[in-house]
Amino acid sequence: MKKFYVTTPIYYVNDKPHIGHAYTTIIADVFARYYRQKIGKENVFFLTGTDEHGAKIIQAAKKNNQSPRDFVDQVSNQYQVAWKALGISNDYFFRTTNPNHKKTVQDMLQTLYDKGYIYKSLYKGIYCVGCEKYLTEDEIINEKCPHHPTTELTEQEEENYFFKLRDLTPKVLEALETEKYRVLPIEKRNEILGKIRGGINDISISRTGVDWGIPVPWDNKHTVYVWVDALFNYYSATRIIPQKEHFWPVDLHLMAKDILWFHALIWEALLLALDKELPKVIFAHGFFSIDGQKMSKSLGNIIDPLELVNSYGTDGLRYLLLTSFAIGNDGDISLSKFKEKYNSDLANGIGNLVSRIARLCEQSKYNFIPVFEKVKFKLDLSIEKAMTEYRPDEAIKIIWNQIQKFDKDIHNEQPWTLSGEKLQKILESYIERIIPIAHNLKPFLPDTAEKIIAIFGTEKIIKPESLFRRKNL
């Protein structure tokens, strides 16, 4: 592998952001961390970013008493304070209002147009504001929108420019069975190719009525659905920044369930029009709700990560959210267990594993960096397969089952009865061991894996203060 290439969703910036947006966000950042280890920094490219368009955030503006572009910039900006206290190394902030990806988005539809994929033609049906999409029967439950139960759907009937997805989805169905990409986890992938084969109709691509978006090239009283414009940042992004063309195609989207269908089909189609080439992976996180109950403003519950970061520090947060279930499948995050799994696991945990080697090391007063040079690093041959597989909490439980197994040995051997040259041997060997642990933890736990090695790569180990401070329960 020469480059990777990941993006998290680009998040719609109607309000600030929340743990949701977080727990994808430092998945993306474990995968670009996991891979810049492996083939080098210049050859990986980190995309995330906001979606700045659409009626709803007009909506959100005037709530605010603010235009949308001052509304925007005040929210785009959260997330851009939000993503680095959360330790997030994106190599780029894409925004839908840079004026270059506006004429990327008009280039593209404009070839689309010509090449006769796009027609006009009226549209009628229920409209979801939250979505901002049109609903079909079978996503409207109870006369509701399961995403937004208490927005009220309403009835439209406009002229629209239509994409022709229905003449394309043979070509994506084919392109999704012999894995020209790939939909994960697996049960996705099936959700997906059942409901191309259950048969697709053509799509709406513009809107009228919607000024704050892009106008459509070749008419004017037209912007582009906000959803297409937010689509094809990922392909804008590679021919706005300097330098990065070479990165296309996408290696991992990275995304929650309630938008794969539009990162699975819509896109798949849009560039095979286009004539080029498809993201390799398309991975679809689970939903999850907070101690037992669903995330919902009118319950309260819309967590701040920054909230987070302040109690437990940005690597206590990353381990909390990634160790919290099993990525790709709904699961609960116990903000009620927090402070109970912090304890155990990264302050009794790691904090004390390197504590009592440092100050056994400390108390021996020999010399250590003839050790730590000789240390040369590899990665876990167990972790890369995790993460080959798209499980980067599994990888992340194997780094923690060393530390467990580390301790236990310790425990078991007893250096602090040792002196001499046997005291000497087992200490440079726990250095040698908990150095390669530090590397290995780079893409999880950043800066704790960076002061673990600081602690032993020098000549005179002195225990430091603890890396995670206990909490009280």
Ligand code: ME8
Given for the second form:
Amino acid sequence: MKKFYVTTPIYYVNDKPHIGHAYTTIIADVFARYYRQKIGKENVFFLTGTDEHGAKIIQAAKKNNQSPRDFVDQVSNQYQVAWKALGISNDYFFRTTNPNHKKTVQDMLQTLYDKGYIYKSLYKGIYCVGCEKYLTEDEIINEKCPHHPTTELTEQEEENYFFKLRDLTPKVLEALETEKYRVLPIEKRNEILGKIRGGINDISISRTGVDWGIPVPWDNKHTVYVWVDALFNYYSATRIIPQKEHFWPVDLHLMAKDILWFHALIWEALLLALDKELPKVIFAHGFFSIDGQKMSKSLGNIIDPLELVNSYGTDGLRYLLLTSFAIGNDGDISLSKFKEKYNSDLANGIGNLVSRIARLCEQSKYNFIPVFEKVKFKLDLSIEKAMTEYRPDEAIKIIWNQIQKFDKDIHNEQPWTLSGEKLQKILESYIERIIPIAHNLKPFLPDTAEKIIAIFGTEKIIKPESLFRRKNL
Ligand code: ME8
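Given the form predicted alone above, I would also like to look at the protein as it appears in the form predicted together with the ligand.
Full complex below, order starting with the chain above.
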């Protein structure tokens, strides 16, 4: 692999970021950091950003008594601040209100129109502003959208421009079946295949009466449907940021299963119609609840990632989120167990191991510099395997098994009973062992990894302050 282009969804700015958004973004960050280590910094492009147009945003701005422009600037900034606090290393932060993006979207749409993929027709349907889409009958339960139970569903009838999705479906299906692009995990791929085979209708791609959006280039009474505007961000970024063109197509689109449909079918159809290369992998992770309950405003359990950073630190939160559940499945984030897990895996785990070795080195008063220089870093093969299988949760587990094993070995070897050459040898072997662990840890807990490398990369090793201070339960 010569280059790696990884994306998160661009998040709606109707509200500030929560830990659902943080979860996907941390995973994307892990992949970006991992590939920077593997194929070089300049060969990786990591994109995240915010989705700022549409009816949902107009509503939220109104509620806050702000103009859409001021409102989106403010919330988008909250995302950028949060990602800094979480150590997110995105190469660019995309905003759909960027004027250059407007040009890309209009160019793409005009091309589709000129190629005959777009037509005008009357549309009548039930619209969910929360999802920003028309719902099908089976998506409405007890007259509500199950994803947005407090949102009033509205019946809308308007003249829309339609995209000939149905005509393109056989081409998309063939591409998916022959793995020109992959949808993962496999169960999700099967769901998508089933849904496509069940028959697909054309989709409306413009709105009238939603003026916070990109005007349709040949008819400015319409604005571009917010999902089409948003999907193009992935392509737009490679056109509007200098020297990123060669990163197309995307190597890994990350998201949760809620928006897989847009990426696994509609996005592919748009690209096929435009004769563009398709993304390589679309990975949908599971949806999680908080302590067994769905996250929702009415339950008041929407968690701000910044609060968790305050409690557990950047790397602490990254660890706790990454290890909460198997990435491909739905799961539960058990906030009530965070403290316990923090103490056992971080304070008593890696934190204690590093302190222990550093203390022994300090007490020995040896000069360790040649050892550090001797250590050759190689990515661990089992970690490589887990990452190639899109299992960063497994990869971090492998590192933790190494940490536990290391701890046990020290316990058995009892280096504190040794002295002289024997002690020096054993301490050198520990340094040779902890440095590769730190290197492998870099994509996951970047600050901790750097701290460990700094502690053991000096001539006179000194026991540091605890990497993770124990919490009172
Ligand atoms: O859908 N569990 O934005 P959005 C796991 N703007 N992941 C979660 C989660 C949860 N409980 N809640 C949210 C949009 N997420 C569009 C995307 S892309 C061209 C346009 C994460 O703000 C997960 O990544 O609703 C999910 O797919 C995303 O937030 C939805 O973010």
